[in-house]
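Coming up is one lone chain in structure tokens, specifically the form predicted alone.
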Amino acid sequence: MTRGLGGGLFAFSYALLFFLFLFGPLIIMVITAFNSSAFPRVVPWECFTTDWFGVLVRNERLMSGLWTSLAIGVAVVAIAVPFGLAGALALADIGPRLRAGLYAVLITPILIPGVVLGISTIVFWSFVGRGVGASYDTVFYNGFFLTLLGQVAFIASYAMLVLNARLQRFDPTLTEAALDLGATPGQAFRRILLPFMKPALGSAAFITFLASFENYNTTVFTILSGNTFTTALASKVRLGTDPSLSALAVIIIAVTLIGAMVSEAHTRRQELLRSGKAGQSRFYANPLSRLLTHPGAVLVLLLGVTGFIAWSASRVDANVCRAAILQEKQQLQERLMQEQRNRIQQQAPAQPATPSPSNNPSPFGGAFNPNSLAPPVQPAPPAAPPPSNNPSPFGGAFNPNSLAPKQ
């Protein structure tokens, strides 16, 4: 009994620490996004505010990088998913001997470091541009174009892995039966294979978009002088952070939760409709309640609740609270300064006697006194000695007249 209780306590403690480690940073970022402090912190709490969301939206560099990242992500999905589908179909159609080699070739870009991919993309396409005589304003030196190609080079492998996993469950006899019944290869592909691959295509598109949106190692080189959302965010963190980044985290968490709830609603609805239990349920028998289970209705409801919460939070005015916090800080600073002055007066020794004033009271010897630039007054020269017959300091030894005999 004691051992079972101890094991249950250990399992609970381990699970608590695991979830705290997993969700602790997210909880802290959510709290700091609504604190009026200029530096992201939880304590001491100052005022509730939503101003940091406005600071985030007014950051032109981040917003410009966001639109650039969205455009690149959509373009990467449009190119990488068909490439991945082609690679998955090639792996399914070739023999087992060539399959291992082709798989190694298709999976290699994932294993190459992103820094190497970014630099090699710049070097290769600049070499091609110089070979065709292209100028620097062409696509060969365009950051958007280079980033798109650099990301597709390895993100297409992600799409291939997702689609290949789904394709291994496909029964090829269905396509063969369609061909035997007179369907063309294109019709068999569109009406049999694509509907079967539809869930995997959606998953591959979602994964490739996220991989493109959050990529930094390759993009920081290929974007050249431009900015994506990740590169602009990294430069902002290097130069100094503020709670606007926490506000960004709150937006990402909200979008993720809404997407997960809508996806779960869609999955459960499809399972109920497929199993036939929906017709036996009173909840689905009512048209209004059945409408509420539709993923579109769930999305509208969640967006409405989120919008109402955001509107209610934006109505809170933090100026009064900030003025009170500022006044409290000023009073605390004045009190500390007064205590310091009192402490200095108590610890100060007896003052020495005041020295007598001098002509040069400056501690620098009058070096910065403009009057000190005048030439100093020279003392009067001593009185000249009376003239003598031998003014030479050497006793007239070198005076030829001194050699004459004295009279």
Given for the second form:
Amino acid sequence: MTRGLGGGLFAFSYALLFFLFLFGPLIIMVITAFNSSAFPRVVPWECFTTDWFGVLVRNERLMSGLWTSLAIGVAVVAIAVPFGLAGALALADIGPRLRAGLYAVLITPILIPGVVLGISTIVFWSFVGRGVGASYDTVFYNGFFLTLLGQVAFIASYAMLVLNARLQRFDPTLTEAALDLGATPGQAFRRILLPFMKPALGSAAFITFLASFENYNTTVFTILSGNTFTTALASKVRLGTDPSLSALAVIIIAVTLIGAMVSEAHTRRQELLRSGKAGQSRFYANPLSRLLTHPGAVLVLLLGVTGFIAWSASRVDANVCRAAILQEKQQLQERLMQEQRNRIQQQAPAQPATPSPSNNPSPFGGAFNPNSLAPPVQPAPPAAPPPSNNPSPFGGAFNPNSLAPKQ
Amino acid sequence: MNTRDVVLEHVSIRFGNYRAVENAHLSIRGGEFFSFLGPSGCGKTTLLRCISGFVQPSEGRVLIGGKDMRNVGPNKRPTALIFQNLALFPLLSVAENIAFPLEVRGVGRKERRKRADELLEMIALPGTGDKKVHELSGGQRQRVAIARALAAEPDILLLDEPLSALDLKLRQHMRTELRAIQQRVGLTFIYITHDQGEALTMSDQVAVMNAGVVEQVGDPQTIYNRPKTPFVASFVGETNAIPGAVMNQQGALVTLDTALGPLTGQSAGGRDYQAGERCTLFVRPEQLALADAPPATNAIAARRVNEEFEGSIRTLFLNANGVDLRLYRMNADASGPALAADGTASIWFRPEHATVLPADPSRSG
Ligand SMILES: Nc1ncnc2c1ncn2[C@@H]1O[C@H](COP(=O)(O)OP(=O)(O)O)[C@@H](O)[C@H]1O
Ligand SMILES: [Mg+2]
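Instead of the form predicted alone shown above, give the structure for the form predicted together with its partner chain, please.
Time for the whole complex; same chain goes first.
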């Protein structure tokens, strides 16, 4: 097949591009998390540092949002999974003619845009709240509860889909057999159906938690004045980004990787044990190496390795390096200013320098600086740096002063 | 009244407009091995599910031990059903499967295990308690299902084609086994099958079903030798059907005018026929015999079409004036009357070995 596509080289470059596309941004993000530069970037590389993790953890808004998100996520799992299970069971038990209709109803929340769900949730519950004459400190106006309701409204459908897929493979005669042998419906449910659904319940819990945790569209409305992790993150990005977000990405990637590896270890071990091939493997013969194949042992091992790396990385003191960089920068600036001064003195020794807010690092060239709109009445301080120092990407073209007629 | 009796009183079961069971009216005595025999789709499973409580009768009622079972759930009935697919719990071990009825009753773990081991001993599978169900062979699973049902200590064991998934040898072995278990435990067995061999070998009583209707109930000999309807005659065992019209009747013996000449058989259930009525005469292949000299009654001149050797017997496929006939010949009788060299033969049967039934099935009852 690779030959048909033009040989190994083509396939190789294609695969390379593909993986670059997939993982390139992640790799760059991970690197920027350890660069001391105040803006997330790989070059110029300044100093290796783990300080951004500290900056991340000290961000109150983000951290309190994180706890809110976790709490909402757990609550959503606790509600959406049983709801999803109920939906899936209803679908399995209902007659074939009603099934299509019920399925459509259960699936609609996924198709409705999250924004609509968010807005309608607050509108509806404030309507109900007003109807019962509730005051603003009741649940009807509580961001946590509204977010819970708004998210459960559609996340329960995800859970339903996951559980429904598994339930379709359930043989309903097993439940009948249990009843026939004297079990109550509750016993048959707990002893026969639930164990069968366990893997799907696990996936459903995982998926609903993630869906809740990463949800923005609905949450941004329903959380009202509060904050979840995503809304805090979004408002932080709006105000300008710094490498602490990369640090966050590193943490998320690490958690995901560890989780995936532990889960893989779990499935492989189950498969080996079930197929009975474990007996043939030397790895399973020795009790110590056998213990190592346990997913718990894998988790402990991975956590240990990660912890060790984190610990040793945190011991690298970036201060010396950073001081050197700072000094270097100051020297550069000094030199540039000197050159500038020389140039100005040569060009227009008599003309007073324009009062430029050139120190403003804003990408808008200080257009929003209220002072910049004031007429330049005062005489400029003699040592004011010239506009060329303005780091604006637009070269100060939008600097209102640059449009002012030269006196 | 015996607690193990089952009575069906005019039971009809409908799914929408579809009539799955029509007016089943019969009683099953406690301790009996009772079979429902019928082709696939005739409503056997539905009837069994009605007895075990998963389906409610649309009309009539089910009595177990004299008690009306309406509004008694499957888990409250003294029945245990062995499902067509066995429905063993795949996530539980063999012992847990067998002890499940005890577990839901709150019997302690030790006691459960002890009872499971006893039952495993009984079904000749000792030491397999810790295996998973999928590690067992088909026949072993079959026996585990029986043990699990027996652990529930039912009065009535219902079996839905339990042997259909097994290969021939195992099936024959399990027939004997089932019958032995039934006689040992003394429960009422209600057994469903589409295999007439199973029904005839194991049962005390057989009910033959066709399209939701119970056509005949009787012991295996009666069902086989004295079918009451054309369906029973042709479904149970091999038979030759010879159509004709009634010429005359003398007591239980009816003579038909057929394409093969006048033939006499026994009227089913001593029924009276009118002259000229369209009827069918049924005679079993083993009741047909080659004749040395042309016999006095029921002589048929036939020509050999084909012949099959089946071990102990040989089947002769014959044709007599357009009617196909089948004749079984014991190979041990090879020295008896034989076919003529040109393949023609004179065959006959005793009138009391043939059954005359009305051709119109609606008039059979
Ligand atoms: N729950 C049901 N709903 C509708 N039709 C059914 C249902 N159960 C069985 N039937 C129909 O009843 C008929 C008899 O089925 P069944 O009792 O399973 O036959 P058997 O066991 O004799 O093969 C079949 O035609 C089947 O399609
Ligand atoms: Mg069936």
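Everything numeric in this text was worked out from a predicted model, so none of it was measured. Note that the rigid core is defined as the largest set of C-alphas that superpose within 1.5 Å between two forms. Numbering follows the first chain given and starts at 1.
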R341: with the rigid core matched between the two forms, does its Cα shift 2 Å or more? yes
